[in-house]
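Heads up, the chain below is alone and in the form predicted on its own; it's given as structure tokens.
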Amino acid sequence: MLNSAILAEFIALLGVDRVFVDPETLTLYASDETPKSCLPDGVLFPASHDEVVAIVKLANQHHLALVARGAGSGNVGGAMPVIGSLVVSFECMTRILEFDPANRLVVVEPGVVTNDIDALANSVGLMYAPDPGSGAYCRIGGNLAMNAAGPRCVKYGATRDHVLGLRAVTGDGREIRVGGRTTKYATAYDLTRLLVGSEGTLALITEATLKLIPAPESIATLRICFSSNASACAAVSRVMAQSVVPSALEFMDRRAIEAIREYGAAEGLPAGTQAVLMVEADGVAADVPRQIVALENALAGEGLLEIQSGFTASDIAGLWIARKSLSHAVKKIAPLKINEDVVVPVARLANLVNAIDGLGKFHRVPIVSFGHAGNGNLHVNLMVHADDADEMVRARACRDALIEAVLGLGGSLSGEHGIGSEKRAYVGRELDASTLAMMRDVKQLFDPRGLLNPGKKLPDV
């Protein structure tokens, strides 16, 4: 529990209406989407950069750990408190500080909802390209912390690729500005890209200058059904080897299709469908049909059952129905999903899918895989019952074997969800000792007392 004298200092700084230590609020902020929790000692709601500086300096005086939080939509424990910590919620820092369409940039505070940035850009014919699945409610600060991505990443890149500059506060209260306002910048070390994806362990980001790009005039969608996972993966490789880069290339595996059928949302899928790809093209309206033809040619091959195309908003929405139903459909398999966000080189996607199939059968754990095939990034969901001790033992063994398979294929632990507390024990399997030592040196430089988001990103020594 927070010492009363220290509590009084935070109240003097922020006001009684932005410092909370009541049980209800502490419980609300005790976890993110990870099925674990830890009560913080307090929750703070800064409303400005200067208040964040003051919070960090006070935390240093009293040696208090700080855990930054956006909407709490992450699922790897990145925003989960640790014992004795204070949550710093950025929900009150929601201002658009500058909108400069002429220079294709926007400056925002970390509490701005991600889709609101895109909507603002759309109002003048621009777009903010990163599109995480939680974009309707997640905050840009969390996206920056985890280097979030989404379907459009295959063509436009992840959050890191759309950040021009940042304002932040290091773990010892220093104010820093990194990057700038231009798309070309070669003056300093690239600390901007270092902070993006650092999961709040190096600094608290208080302001972001984001790159905007022209919005496409037109979007068209293809839904492609295959008779096997292997034939769908082969088609992914063909698509990514030709000249037309799709704006989305999504995959659903055999077990995902089974879940959708059991849920009653597979209407329109031909008999024998075992895997589905969703492919989108965008750009100048006159050119999109040409792109679609090129993509259809690349997708054609062994195991193809059907290609359906959509060029209008209603037709596109109809093609996405099966995919949109998946999150609800998998809940009928089991109430808890262990979500692994792994990524492998695109040409090895079929190897990964085969490995997943084999692991599910060997460990007797239902696994549903789907995700961003164009990047080799799959969300591998182990569907389990938390109250079944034997199943949980098998699921943990299956997860461990999955990580080994991914690393053996030259892949990585996380494509877009981050490491948080849930995956950090595996980091040492992917990174060598020298690299980890250098990362710890960087952490020490930014956060000498180790107060920012302890127990995340880096494994124990």
Contents of the next structure:
Protein chains: 2
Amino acid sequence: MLNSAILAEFIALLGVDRVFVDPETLTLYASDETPKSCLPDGVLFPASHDEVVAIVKLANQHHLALVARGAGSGNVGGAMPVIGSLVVSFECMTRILEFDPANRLVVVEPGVVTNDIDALANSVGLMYAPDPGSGAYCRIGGNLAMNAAGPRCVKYGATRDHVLGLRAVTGDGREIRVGGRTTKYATAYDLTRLLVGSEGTLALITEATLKLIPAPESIATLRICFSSNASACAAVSRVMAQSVVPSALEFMDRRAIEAIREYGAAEGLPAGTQAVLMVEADGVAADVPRQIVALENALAGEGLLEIQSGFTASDIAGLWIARKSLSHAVKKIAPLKINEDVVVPVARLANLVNAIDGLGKFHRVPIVSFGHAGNGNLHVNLMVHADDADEMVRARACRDALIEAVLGLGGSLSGEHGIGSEKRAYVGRELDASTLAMMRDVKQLFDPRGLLNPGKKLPDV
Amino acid sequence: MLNSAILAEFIALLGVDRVFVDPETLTLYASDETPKSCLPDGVLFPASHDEVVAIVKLANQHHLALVARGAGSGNVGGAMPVIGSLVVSFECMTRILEFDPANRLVVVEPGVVTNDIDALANSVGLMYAPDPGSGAYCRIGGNLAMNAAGPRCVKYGATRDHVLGLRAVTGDGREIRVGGRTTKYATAYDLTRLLVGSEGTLALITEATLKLIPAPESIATLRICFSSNASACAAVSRVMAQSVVPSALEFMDRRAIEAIREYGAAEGLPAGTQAVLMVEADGVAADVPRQIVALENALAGEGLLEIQSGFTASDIAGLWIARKSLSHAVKKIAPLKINEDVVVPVARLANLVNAIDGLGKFHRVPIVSFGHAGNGNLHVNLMVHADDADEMVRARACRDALIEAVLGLGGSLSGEHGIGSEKRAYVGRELDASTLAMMRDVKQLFDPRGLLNPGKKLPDV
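Switching forms now, from the form predicted on its own to the form predicted together with a further copy of the same chain, please provide the structure.
Every component of the complex follows; first up is the chain already shown.
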């Protein structure tokens, strides 16, 4: 617990301007996007690697839990405090430490906004490929912690694939530098990718060396309307069975389209539309039309109602209107969204969508599914009312059955949101006992006192 | 030590046909491509995951070291036995456990020959991207152990980027399944990529789920001759500063060209050629010519003597003749090759090549450099006579200075060959003490008795 003597030590370390214990601040930092909260004892804003080291050492001395936080835009409770913990916000560590276009890399502090990295890269014809939906405000440290990805990952790989090296502080205050600055590396054990996706439970990342790649010259978008979920899923399989890898392959299911219609944002969708794919191609301007033709050929098939294409920024924006309205539209169905971010091998997407349909009917829970179909990664949203006890019981049973279905299809609990506090009860269903024990040992190695983000990622013993 | 009672236990486990202790077999398995050897006490040929588990358990019971081995084609002593150890050869574990083109994955045992995986993928229009030089005979388990790569990695990423999941047995006999079957994954800690490149020191890999990607329809090759190392390196930087990423960007330095000339394989290289780049582009047939034009434009500059292009299989083979002769050609310089597989950020390649030139002159050691320039990954070969004590002293000093130069340029000891027994003395120069201690702790966690490939990867304490 943060008593006044310990508080004084943190203030001595960071100054009064970067240590907060007032109720307003504590409330602001009590939750992420998950509808749950827990007040921390304090919120710390380190401004440098050395300050993070000092914080971890003080926390060890006084046995205080530390919860790393970027923008708090996660939705599995990954940045949710536990009782008696201190939030370590990286919002003051926003420096670009090095920008090296010739070597296609950038070294950043964890508080840099993700899209700003991409924008910086764009200024010299490069790009930072991962593009999480929250990119405009989330922090790169949070992205790395969750291995959060986005649509472009179907072509360019997940966040983990774009990290060359890290500087970090382990739970017992050890400073490590892992990986390097090169695109090939076979020297030490790969702790870089181990830390990516470890959700702040192994170490606090204080610097990241990120890989940049050439930005595409041109982008084109297709919006494809289908008469059923099944016909859209079949089209996804056809797209992923030919050689043009799209730079986005997004899916919205029947219930999502209904929600958009009810919200009044379905203008232009032909009658009978029950599922929509958004497909993008990128590359040199001369080649994008060829890719689009190949993608259109793959998309053509049973149940196709319409393909609209956009080659200009305004046309592309128009095609995305329905999709962008979705997060608002679903709120009309029910106030609470239980968001499962499941992933299956891409050719099993149809099975998953079919299973979801059946589960929603059986448990009488409205389920809206959409997401990164090209990776088999769906966001499955159970829309419920927190005050409807009966519905909540059915929703939990439905969620349980969904997880079973996903695992039965060779899939995994999370494609890009992580486990956090919300999904850890399910981890033991996916991992066998021996593998789970090894994961616990890894946690123990990096954080022997269990101070980093307790109650996250791994299930209780 | 393997006494007759223990030997009987291994024979009871595997049968007499898969346990060898005869001098001929021991000699065959006493070394990899490194000119050093050490006889093991025995060679074991497990045929299944369960047999590997049983071997590790027996080894723990009798405190016997286990040295995993694929084809023995490594060149850092990674598969070299230590005194009293048993070699675990994966040559009998060659099954394709699952080939799933629709989900773009293949599940293989570690003894499958690497190029066979690519060939299988090619049969349905896919490819396994990593293409180590030894691909025709090396085993995938060895590739994974070393994170061994190849030319195509400049475009498609290293071996580590193509592994979705692993099944493995840790040093204390624990069976783990890490990663999964999906291209996005944010569930458990990423032990998959940790095991890749761990050189058989953490766990024995018994199954690997590998990612496949669409195979290019067409490939074209450029052979570009330059009047100096510096002009070739400048061209590498220009290529990596524009947006067409080549599928190979290989470099041969002045001394390599001299060796090829002396070997009589320089036919067609214009007079004055002192460095050569081999550049490939791949993609759809309609787009490859555009890529080639862009690459030619980037390659054009000071010191360019000639660009030859090949668009057919036979023309391409012709262009590669000089390059393919190199490994034979260098043997004429001196019998012993000390092969350093260093890597630097790609824009520092010119500095590295320049430093190598100076070091060779200063220490009077012939050095032939070539390799994967697009990744900044050079194979720097110090050509020496093992029986020339004075030369060996100079070579060691030269090697030392080379490592310092590489680290000074922000590079790393190994890009794709790994550390093995040969380079581990240098690891402490690249990693700081705290990071190195963490690496040792990881080793301790996976292999508490230190039975897996002792004396490799990490330096002695």
